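The chain below stands alone and is given as structure tokens, in the form predicted alone.
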Amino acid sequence: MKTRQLNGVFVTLFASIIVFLFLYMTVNTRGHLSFAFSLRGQRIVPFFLVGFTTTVSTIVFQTMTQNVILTPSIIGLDALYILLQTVVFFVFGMNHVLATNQQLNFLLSLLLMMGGSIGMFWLFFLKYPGKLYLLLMTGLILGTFFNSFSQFLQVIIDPNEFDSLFSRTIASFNRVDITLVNTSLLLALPALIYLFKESRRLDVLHLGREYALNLGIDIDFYYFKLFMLISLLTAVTTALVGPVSFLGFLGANIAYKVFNTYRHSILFLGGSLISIVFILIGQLLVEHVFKLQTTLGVIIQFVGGLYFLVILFKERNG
């Protein structure tokens, strides 16, 4: 893409996020434009902090693996979320701190989600060295497991309790603790600088593993260390709002549309803009069409699940 473009779609993109967050912050104020300034500008950081943690981590899962319709939800780490907050709900109660307490949740969540990847990884450099999709394979198959197993737990919980496992379990910027969005940013912010000045290495990471050997790149290492900053973005993320896979998938890959090109340093701001469209359209729907009837995680995932079998009907008759 010649320069000219590219800079008009950044400009389309910055101009499209200013005019939804306009209409975010004034429709349907009815007079009383300072409270609604209070309590909706309160999700503004969180709306472009997940933007760009889903979209980042996604994109370069996708640069790890060579695939671009996997996302870091294959390892787990979402059923490993919901497996939590369920075991909390079924044997504690509602009531219970571990329950009602966001800040020690979080803190829970958090913990469990990175020390399990780190166990994983740890386990899987350590015996099977560039084993990626034996890595792959079983965070999959664990995945499949914790699902099962809550799904198996939420049927036999207290309906009550159940309601409000569902409103934690499902992803929305309706319920976001303000108190934990400092923690996101001091724990995301320096990831997300990192990977922004990896971009040329994870140019040449594209390229393939050969490629990446023969230019100095340790790969064993490096995948490492970018297994544990996409884990740690997508722990704070879904901790913080709930499961978002379909997001970073949504925006990473309409990116690779828009800007025909695998420069991370565009593909990363990029998507990362077009993620926070998503959510400030989806905000919007959520607040002034279905009257919070719905969350902002349905929507995405009834979106990203109909472009994820667009591009695999693609694929197929590519």
Second form
Amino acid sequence: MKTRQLNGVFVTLFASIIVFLFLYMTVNTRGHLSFAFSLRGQRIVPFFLVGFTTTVSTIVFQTMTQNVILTPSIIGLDALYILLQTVVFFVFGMNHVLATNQQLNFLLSLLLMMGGSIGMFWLFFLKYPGKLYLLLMTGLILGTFFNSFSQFLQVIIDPNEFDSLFSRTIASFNRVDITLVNTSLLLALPALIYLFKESRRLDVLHLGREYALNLGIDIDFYYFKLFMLISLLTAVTTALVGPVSFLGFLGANIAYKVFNTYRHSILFLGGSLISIVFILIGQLLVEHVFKLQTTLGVIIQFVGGLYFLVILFKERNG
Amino acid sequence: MMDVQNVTKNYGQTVVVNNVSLPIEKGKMTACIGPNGAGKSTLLEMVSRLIPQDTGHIYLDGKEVKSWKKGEFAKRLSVLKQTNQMTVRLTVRELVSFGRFPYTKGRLNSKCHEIIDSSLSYLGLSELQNRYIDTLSGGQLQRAMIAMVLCQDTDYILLDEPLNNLDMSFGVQMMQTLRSLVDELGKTVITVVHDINFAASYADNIVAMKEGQLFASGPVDKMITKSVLDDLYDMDVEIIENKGKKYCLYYIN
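What would the structure be for the form predicted together with the partner chain, rather than the form predicted alone?
Everything in the complex follows now, all chains and molecules, and the chain you saw is the first one.
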């Protein structure tokens, strides 16, 4: 893509973000503009943060696995998060401090997800270096196990508690606790900045493991590092708004189509902006069309799922 | 100068490379031959540090391969593998530019562009430089990969069966290119070759492997003989001479 075209696309993306942000802030304020601003303004940082974390982690993950239909959720972190929430509600009940105290829940979720992934990757990168797909398979199987176990508990849980648990397991910006945003920023920003800086090295990974080695990249250690960063970003996002893996999938795949480049610096920025546009449109729909009767997670799953099918059919046809 | 000393590699119970020792002459083309499963590719992978050896030592210019810094090693030795499946859409020029990564970490300067240009023209790819690699023929892609390796500007170039998927005429072109890398640019080329006549016609030295062990090694003249080749392949090989070059006939056995 030529530089002029590229600038055009970025300008369009920035402009649509500004337009939708303006709409989001001003639609239906019923004259209480400052009240709406202070209430809605709180969500802007999470919108941008989640747009970046999901998209960047998905793109890195897809480059590492050389597969554009995988998302980091395959390593089972979302499932682990849902299992944790389910176990807390099942064992302690919905009024226990672990369920009601957002900060405590956030920290516990984060610790568990990070602990789980550090343990798993450490084991794999020590014992089976280079066996990336074995690692993914193990993650997939564990994730399925966590999901099945969660479902089992959810079936026998008290219906009232299930109702309140269910809202935890679907991604939503409506429940974002503003006090968690700073912690999330503190954790995610350094990882994001590091990955942006690494974009040229990440470009080399497109050539595959052996050529990356040939070009002087210490590939096994590098993969370990990238996996840790992806886990951190996924864990922060999931603990903040719930499982949103399809959002990163949408942003990443549309960015591949629109920018038609291998360069991570462009894909990171472009894909993240696309995701942010999706979040803003989705949130507008949730708040003003569906009157909070649904959550952003449902809309993203719906749109993302459709797009996933489209890509699958296209791949099948060659 | 490369030196391989008592190198062994096991996969589980199977010994793939067994106690191989050999020196590799600098500034020459060395062809590695032998039956399927003899451990040629594995040896090449160990020498190029793609996989670690279980025991033994490999030295590059007097320093053990393991102790080289990865970034520095990539400026001294490059390797081209058998399969070149790229999932990503790149132009030929973008692919070749990756060869400069060890030097400038992806930030191409004017010197890089010069080297990229000369590598492209050396392999006759200047016309094709803006084509996407998924539109190339097998031979063109193979040449583009060689151009990338050339762009890496290393003293040592290792190739694993570069003649795969190439027809007769491209095969000859490829070997001529490798030969000129040695003669004109002073590179050391080490290549695994299956077609023994290509090895006999273009290489300086031949390394023969059989069942994971070094079977024999030496200059082409000493190696392309009936006694060596019969035992190496367990076949009846006939050697003929034409215009001072030796050729092996083995098609009807």
